[in-house]
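The chain below stands alone, shown as C-alpha cells; this is the form predicted on its own.
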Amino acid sequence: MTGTALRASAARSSLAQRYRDVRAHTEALVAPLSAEDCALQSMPDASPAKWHLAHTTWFFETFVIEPRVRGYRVFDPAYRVLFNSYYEAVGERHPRPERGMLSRPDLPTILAYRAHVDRAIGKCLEPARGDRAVAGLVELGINHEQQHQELLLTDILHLLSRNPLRPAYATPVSAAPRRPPRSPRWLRHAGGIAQIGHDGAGFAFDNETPRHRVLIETFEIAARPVSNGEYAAFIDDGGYRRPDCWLALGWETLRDRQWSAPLYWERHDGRWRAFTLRGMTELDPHAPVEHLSYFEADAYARWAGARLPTEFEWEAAMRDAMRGGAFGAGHAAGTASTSRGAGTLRSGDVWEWTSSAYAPYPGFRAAAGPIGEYNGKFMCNQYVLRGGSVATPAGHLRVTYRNFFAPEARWQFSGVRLARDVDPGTPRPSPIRGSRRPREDRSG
C-alpha cells in the first residue's frame, strides 16, 4: 500500500471512529430519560429525544446508506416520512408541531433502527471504498448530529420546565463556584479590512463560506459576556415595562407573550430562581445570562448604552484575540461551569446574539441535490449568533460557526455581548451601564 493510500486508510478509520464516538455520546445523552421524557415534545418548536434519535439516522440512512450500499434493507419504509425533518426534495414530512404524536414507534425501536444503521454505515467506510464524498457525507452526519445533540439538551430544558415536579434532567451536581466578574472591559479593535469565513481547512458548514473581505470600522467589545447580576439591574430599572428599550417587534412580542424576565428565571421572596438541567437553582449572579431573545439581547444594550456586535465585528475582535491559539476546548455539556478562552476575550458559556442577519455570504451557492437545502433555504427573518454554549458539544465550534434563530427564540442558550462604536482618536470611555450595581441581594 503507497504512503497516500495509507494516509487514506488511517483518515477513513479515524472518522469510523468519531462516527462511533458521536452516536454513542448521543444515546449517553438519552440516558437520564425515561421512555415517557423520550416521547414528549414541549412546544412545536422543539422535538422529542426520540425523534432527535430517529431523525439524525435518518440522516445517514437517506444521504449516505442508501445510495451507495447495494442491496441494503431500510430499517422501516414509513420513516422516511415520519424523520424527514424539513427536505422536500426527499418527499413527504410528518408535520413538525406533531412530532410529540409519535407513541409508535417506541424507544427500544428506535435504538434498534439506530444500530441497524451502524452496521450498514461500516460498509460505506471500507478503505478499499476510497470515496472521498461519501467521507465527505458522513463528516456533514456527524456535525449534524453534534447540532442535536445541542438541541436534544435544549429540547429538554423547556420540557422539564413545564413540569410542576421541577425534576432535574439528571443527578444535581454542584456547579464550580464563579467569581465575582470584573467591571466590563472594553477590548477596542482597530477597523481595517477583515478576512471572514472559513478557509478551507477541516469540516466547515456551508453556510460559513466563502471566505470573503469585510471593511470593519473601529470599535469596541466587551471582554465577556453579560451577566445575570448586570441583567438583574436591567430589569430593576423596568426594562421590561420601558418600550423606549425595544424594538417594535420585540415591544409587541414582550406584549403578547407577558415577558418580564429571562426564560426560566422565577422571583422567590425577592430573590431571583432559574430552572436549569440541575433543576431549580439559585440564580448565580456571576454566571453569564441565558436564554435570551434577539429582542432581549438588543433591548438590554440599548438600555446600557452599547449595541450588539455585527458578526463580523466578533469574528475580527475573536480571530485578534486568539493569537493563533485553538478555540473552543470542550467541557461537559450542562454540568461544568468552566469556561472556554480565545486570548483576552471569553467565550464558549453561552451564544451571544450578534445584530447580523442571517444572510448568504457574498458568492454563497447550496450544493446541488437535497443536500442543498441543510442551510441556504433559512437565510431569511433569521439573526446570526457566535461563540457556542456549555450544550455545545466538545469539539464542534470554530470562530467561523454561524448558529442562527428566529429573534424571538429564546429557549437555547442564548446570551448577549455589548459593542460600541468609537472614533479612533477618543480615549476609552466609562463602564458599561448597570457594570457597577448588579443588586446582587436580588439576583441571588
The other form holds:
Protein chains: 4
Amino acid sequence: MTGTALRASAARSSLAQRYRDVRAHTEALVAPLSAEDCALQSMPDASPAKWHLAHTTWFFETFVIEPRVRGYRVFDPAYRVLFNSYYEAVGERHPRPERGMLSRPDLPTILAYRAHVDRAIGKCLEPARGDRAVAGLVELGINHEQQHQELLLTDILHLLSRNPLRPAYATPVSAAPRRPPRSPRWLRHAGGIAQIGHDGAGFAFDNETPRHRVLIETFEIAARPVSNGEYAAFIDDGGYRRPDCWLALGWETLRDRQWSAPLYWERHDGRWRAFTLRGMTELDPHAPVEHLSYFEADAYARWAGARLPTEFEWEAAMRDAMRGGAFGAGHAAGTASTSRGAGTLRSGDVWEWTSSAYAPYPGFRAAAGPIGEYNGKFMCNQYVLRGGSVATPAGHLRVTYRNFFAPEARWQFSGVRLARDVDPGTPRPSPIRGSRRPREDRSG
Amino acid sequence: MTGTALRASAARSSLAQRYRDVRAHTEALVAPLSAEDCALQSMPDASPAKWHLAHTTWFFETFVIEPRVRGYRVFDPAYRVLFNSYYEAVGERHPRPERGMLSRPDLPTILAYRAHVDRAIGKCLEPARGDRAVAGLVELGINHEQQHQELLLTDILHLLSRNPLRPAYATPVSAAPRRPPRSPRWLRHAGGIAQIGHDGAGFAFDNETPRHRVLIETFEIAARPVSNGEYAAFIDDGGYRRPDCWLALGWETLRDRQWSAPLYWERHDGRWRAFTLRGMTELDPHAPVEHLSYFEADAYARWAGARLPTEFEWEAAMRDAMRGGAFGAGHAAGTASTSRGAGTLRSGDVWEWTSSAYAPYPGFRAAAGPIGEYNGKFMCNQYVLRGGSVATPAGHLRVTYRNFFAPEARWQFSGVRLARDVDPGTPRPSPIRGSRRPREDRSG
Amino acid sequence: MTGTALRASAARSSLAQRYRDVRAHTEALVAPLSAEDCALQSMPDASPAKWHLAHTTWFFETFVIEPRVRGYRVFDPAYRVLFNSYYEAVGERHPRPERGMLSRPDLPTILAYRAHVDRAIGKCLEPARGDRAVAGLVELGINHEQQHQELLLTDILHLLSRNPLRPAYATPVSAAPRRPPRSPRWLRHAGGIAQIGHDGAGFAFDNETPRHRVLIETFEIAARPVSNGEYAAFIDDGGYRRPDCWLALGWETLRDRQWSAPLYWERHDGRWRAFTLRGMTELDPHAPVEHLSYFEADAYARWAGARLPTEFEWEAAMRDAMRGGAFGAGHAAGTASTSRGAGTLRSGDVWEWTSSAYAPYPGFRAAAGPIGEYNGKFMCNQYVLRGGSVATPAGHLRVTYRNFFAPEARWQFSGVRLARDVDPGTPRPSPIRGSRRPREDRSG
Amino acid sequence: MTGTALRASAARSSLAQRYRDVRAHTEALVAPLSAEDCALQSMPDASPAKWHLAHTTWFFETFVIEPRVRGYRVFDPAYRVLFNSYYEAVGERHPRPERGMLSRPDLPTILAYRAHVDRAIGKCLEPARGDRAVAGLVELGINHEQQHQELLLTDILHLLSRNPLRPAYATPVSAAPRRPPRSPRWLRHAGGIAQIGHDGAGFAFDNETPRHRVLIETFEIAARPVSNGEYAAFIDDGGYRRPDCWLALGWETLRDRQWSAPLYWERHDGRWRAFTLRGMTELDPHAPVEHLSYFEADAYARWAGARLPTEFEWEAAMRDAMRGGAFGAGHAAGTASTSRGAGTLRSGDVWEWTSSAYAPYPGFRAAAGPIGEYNGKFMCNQYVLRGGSVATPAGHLRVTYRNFFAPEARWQFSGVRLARDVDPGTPRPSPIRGSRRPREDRSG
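Next, report the structure of the form predicted together with a further copy of the same chain; the form predicted on its own has already been given.
Let us now look at the entire complex, which starts with that chain.
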C-alpha cells in the first residue's frame, strides 16, 4: 500500500466506526420507547420514531448500497416507497400524513432491517474497496441520520405532549439550581466583507456552499439567547395581545391557533411550567426559551427594541468568537447559563431563528442525481436557524450549519437571540437593560 | 333460599358466566394483533383496538362498579376522561379524533385494567347480592361490549387497508367453493298492522322499544341480499357514472370521494378483488356484497327497478319467516349461499340498509341518567340497518335489533336487500329476473 | 267549440292570468333592491336574487318552451348552463357556490330575458293550443316560481344580515301592539288510520303523492307555534348550554358554530332584538319564533317536556281542523296572534319543523324525464316542515305541502310547534303550563 | 411671499393637481363597469372595485383629514370599520373575505363619498396652509391610490375570468402585428458594492429605504423578460410534469391546484389563448408572459439553465441601464417588443419575480403611527417583484420600487426575467440560445 492508500484506508475505517456509533446512538434513543410510542404520528409535520429508524436506513440502502453492491438482496421491495421521504427521482412515496397508518412492519422488523443494511454497508466500507464516492455518500448518510436523531426527539416530545397523561420520555433528573446569569451583554461586530459558508474542510451539506462574500455593516449581537424569564416578561407585558409587535402573518397565526405562550408552556397558579422530555417541569427562568416560532422570536425582538440577526451576522460573529474558543462551549456544558462571563458569545443550547429567509447561496449548485433534492428544493417560505440545541448530536454543531423551518413551526428546540443596528459614532455597547418598552410608546 | 331467590341466583351465575365469556372473546379478537396494531387510529370514525378494550371496561367501571362498590379503588382516575366515548353527563372526554394519540397507557396496562374491573364485577355478581339493577346494567354492558367486538373488527380492517403492505388480520383459509345459489326469489308479505319492536322478553336496547303498531301495505322482499356478482353488474352497467340512479347527496359524495366501487374493492386485470380480514382475496360472486354506503345500496335498488325495504317491512317479514325457522340460519352456517332453497328468507350474513331514517319509536323514552345517552341522541341523519354480519356476535342477532350509521359510512359489513311495491291484483311474485335496465329507459 | 273545449280554454286563460300574476309578483319583490343587492351571494345555500329571477325563467324556457315551440329562439344559449340549478339530465351546471360570481348578465338583461320567455309562454297558452301537458308544466313552473319567491326573500334577508350597516329590505312599519294570546292549548287528536297526501284535486308536487294510509296513535298538539317569549325562556334557562336537551349532532353543531340564540337574534342591554326584512326590530314576545334549526326546535321540545309532531300527525290534525275552517287563518290575517280563541288550531305564520325525515311516500314515483329530479333525489338527511310563513305566497298554503331542509338550516322562516303522547286513560288535555323544567330534574 | 414660500405653494398646487388627476383616473377605470361588476369579490385575495374606490378615500379621510381638519363631518362613521384594510391601530376591520357581502353602500353613495373627501382634501392643500406633514401624507395617499389602481384592474380581470360568459372589460382592439424580437441577449454586470434603495429625492415608500450597500458578484441578466412563446416551449417540454424543475412547495401547489399553464391560459385546438381585460385573445408569442406565480417563474428559470435575479442585481442593472436611458422605455411604448435593439435592458411591461424574499433593508424603520403598518408587517413569506406592468400608473415606475406577493399569487401581471452566474474568466456573454435542455440531462 502506498501512503495515500493507507491514509484512505484509515479514514475509511474511521468512517466505519463513526457509522456504527451513529447508528447505535439512534437505537439508544428509542430504547426508552415502546412499540406503540414508536408507531404513532402526532401531526403531519412529525414522523413516528419507527419511521425515522427505517427512513435513515432506507437512505443508506437506496443511495449507497443498491447502486453499488452486486447481488444485494433488498430487505423488502415495498420499503422503497414506504420510507422514501421526498425524493421524486426515486419514485412514489407513501404520503407523509399517513406515516402513522403503518402498524406493520413492526418495530422488531424495522430493527432487523437496520441490521441487514448495516451488514451491507460494512462491506462497502471494507478497506479493499477504493470508492471515494462511497465514503462521501456514507458521510452524508451519517449526517442525515444525525439530523433525524434530533427530529426523532422533537417528534416524540410532540407525541407525548398530546397525551393527557403527560408521560415522560426520560426519567426526571433534578438539575442543579442555576446561578442567575449576568445580564446579557451586547457584543459589537465591526462588519466588513465576511466570508460566509463552508470552506471545504470536513463535511458540510450542500446548502452551506459555496463560500462567498457578504457585506455586513457594524452591528451588535447579544452574548447569549433570550431566557425563559425574559420571555415571560414579554408575555406579562401583553405581548400576545399587541398586534404592533407582530408580523401580519404572525398575528393571524396567533389568532387562528390561539397562541398565548410558547408551545408546551402552561400556567398553573400563576407559575409557568413546561412539558419536556422529562415530563412536566418547572420552568427555569435562566435557561434559554425554547419552542418559539419565527413569529414569536421576531415579535419578542421588536418588543425588546431590537431585531433578529441575519444568518450572515450570526456566522460572522460566531466565527470571530471561535477564534476565542467560545463557540459550542454552552453545548459542551449541557447548560445555557454562562459560566465564564457574560462577555463570551455562546451558542449551542437552542436553535436561534435568524431574519434570513432560507435561500441558495450565490453560485449554489445542488448535487447531481436524487441527492440533489436533499436541500435545494425547500428554499422557499422557510427561515434559517443557526446554532444547535441540547438534542443536536455533539459532532453536528458547525458554524456554517443552516437549519431551516417554516415560520410557524414551534416543535423544534427553537429560541431567539437579539441583535441591533449601531449608529455610527456610538460608543461601545452597554449592557442590555430592561428591554420592556412602556406601552404608551407603542401607539404606532 | 326460597325458590325465587334460587332462580335469581342461578340467573346471576349464568350472567357472570356470560360476562366472562364475552370479555374473553374480546381479548381473543385482539390476540392476533401487535401492540402497534392496537394503538393506531385510521380515521376519526374508527377507534384503536386498545381503545375498544378500555372503553368497554370503562363502561362497567363507570356505570356498574363506581356507583355501587364501596371502597372500590379506581384503576386510574384519568381513564374517566380518556375512555369516555360520548357521555356528556359523565363529563369531559378525550376528543374522538385523538384516540390514536395515546401510546400510553400501553396494551399490557389496558389488559391489567380489564382484569382489575373483571374482579370487581365478579363481586357485584356474587349470589349474595340481590341488586336487580346491577344485573340489568351488566347485561347492558355485555351487549355494549358485543357491539364493540364488531366495531373492533371493522376498525382493524380499515386500519390494515390503509397499509400498502396489505397485511391480513387472520390467516387466509381456503373456503370451500360455493355452489351458485338459485336466482333470488321475491317473497310476498300481505301487509297489515304489524307489531314492531321488542316485546319485553330477553335483552333489548332502548331504541327497540316500545313495541308499537305500524300499518304496512302489501310488499315483496328478496329472499337474500344482493350478491357481489349482481353488484358487479351494476358497476359494469355504468352505475357509478349515472346520476339518475343516485340521491343528490349520494352523487355529490361519490364525486367528492371518487367512489367507483364498494370500499375495499380493487380491479386487477379486469377481475375484482377485495381487501378483507384475510388480506386481499378474490371476490366470491355468490357472497353478499359488503361495504356499501346507504347511497350505494339505494342507487343499486333504483337501478334494479326496486327499492330498499323499510325497517318495518324488514322486521315484519323476518318475524313471519322466523315462524318457519329461517331467521339466522345464514349466520349459523357462516356463509351466504342458500343451502335449503331460494324460497327461504335468510339474513345474518351482512347488515342490510333499510330506507328508514333512524328515529325514536312512538312513545320512546330514553333511560334515566347517563345511560340515556346510549342511543337516543343519535337519532338524526342516520339510517337503520337490519340483520347482522359475519362479525356480529352470534347471540347478538335479533329481529328487532336496530343498527344505524350515517348514509356515507362504508367501513361496516353493510350490504343491501331489495324490496318492491305490489300493485293490487298482481299474481304471486315471479323470480327476480335480469335487473339490468336498458340505458335508454333512464333518460329522466 | 264544444262545452269541453270551452272549459279547457277558460282554464287555460285563467292559467295564463295566474302565470302573469306570479311573474309580476316576483318582479315586485325585487323592486326595492338595487342591481348590487340582486347580484351578491351570501353563502353557498343562498342564491342571488338575480339568479332566482333567471332560474325560474329558465325553468319555463327549458321544460315548457324549448321542447314545444318550433323556431323558438333561445335568449342566450349560455343560460342553459348558467341557470340550471341541479338537473343532471339537462346537462352541466354553473357551480352553486359561484352563483355570486356573475356580474353579467346584468339585471336589465335578466329582466329582458324574463320578458322574452313570457312572450313565448303566452303563445304556448293561447286557447287554440290544446296541449294538456303544457298546462301541467306551466302549473308546475308557477308553483316552482312561488317557491323561489320565498327563497328570494330568505336569501335577501341573509345577505342584508351580513352587512354591518344593517340595511332594511322594506320600510319599517309600526305594527299595532298585539294583545297577549292566551296560553296555548293542547288539542287532542284521536288517532286512527289517516289518509295522508294529496288526493288529486288541484295542483300538488309529486312528493305529496301518492295518497296513502298511516296508522296514528292518539296524540296532542299545541294550538299554535311556540312564541318568541316562550323561546326566550328556554335560552334564559340555559338551553344552549345543556347538552341533555340536544341531539348529539345538534350539540356538535351548536358548539362548532357557537350558536346561543336563533339566527338573527341579538341581545342589547338585556333585551332581544332581531334582524328582519324591516331591519333591526324589537322582538315581539307574542309572535312565533322564527329562524330555528331542526336541532333547536327539537331541543326546545325536549326541554319543554314535549316533542315535535310527525308530519303525519300534523297533516291529520290540520285536516280535521280545516273542517272547522281554522287552517290558514293566521296567514290570512298576516299575524301570529290568535284572534278567535286559543282552542283553534292555526298555522301559516311560520314553517314548523316536524320530526319526520324527508322520505318518499309508499309507492312514490318521480315524474319521468328531467322533471323527475325536482323532489325525489333530495330525500336524504333532510326534515319535513309543514305550514307556511309570512313569506309564503298566499295561494301556496296547502295541508299536504311538504317543505324540507337540512337540520342545521336556519335562514328560512322556520319555527316549532309542540306535540305529545297521550297515555291511555288520561282525561282531556289541560292548558300548556309553564314548560320550564327544574334543572335538577335533568341530570340524565 | 418669500421665495421659499412661493416654491412651497407652487409645489402644493402641483400636488393638488396631481391629487385631482389620480382620483379622476381611478374613476375613469371603473367607468366601463356596472354597479354589479363593482360589487363582487371573486376570492379573498381580491377586492370589489367599489371597495377600492372607498378604501383609497378612507385612507385620505383617516390619515390626512380627520387628524387635521377641525369640524370635519365624517361622511359615515361606519366606514371607519368597513373600509379599513389592515390597520390594527385604527381599530376593527370588516373581514377581508366578506368585502363582497356589501351591496350597500351602493356605487353612487361611494362616489359621493369620494366627492366629499375630495372637497376636504382641497382645503388641506390650500396654499395658505403650511403643513408639510400634510403634503407628505397626501403624497403617500396618491401613491397608495395608484397602487390600488393596478389592483383594481387585476381584481376585475379575476372576477370576469370566473364568469363563463367571458366578458371583456375593455373593447378588443386589434393590435398591430409585432415583429419578432431578436433573441434576447445576456447583458453582463460587473458586480461590486452597489447602492441599493431610495436616495431621498422624490417620493418613495418606506420599504425602499434606507439606502444601503450590497455586495454583488459579476452576473448576467437577460435584456428582456421571457416571452409567451418561450414559456410555451417550457410547457411543451413537459415543464408542468417534471418535479425536478420545481421547488417542493411549488410542486405541491401545482398538484393541489392542478396547474398546467399560467393563469388565464387555455388551449383550444392546440393553440394557446388567454383571458385578458380585452376578453379571450390569441396569445402573442412575442409579448412577455404574464400571470406566473413565483413558483412558475423559478421553475422556468431552472428549466432554462438559468435563475431569477436577486432584487439587488435587478436594481443595480437597471440603474446602470438608466444612465443609458433604457429604463421604462418599454412601458412608454406600451409594448414588450424591443424597438431599439436587443442589447438594451428594458422593463416596465410586466412585473418580474426576483429570487429575493421580501425583507426589511438594513436599518429599516417603519413610520411612526398607524402608517407604519403600510409595508413592514408584511415582510414574511413574500417575494419581491421589480419593474412594472401595463397596468402600473405611468408615474409609478421607479428603479427602487419593491412590489411583493406570496409565491403562489398569479393574478397580478407577473412574469419572469432570467439571470445567471458568470464563471470568472468567461468571455463576454453570447446570445441566449435555445434554452431547452434535453430531457436526459435532467435525471437528477
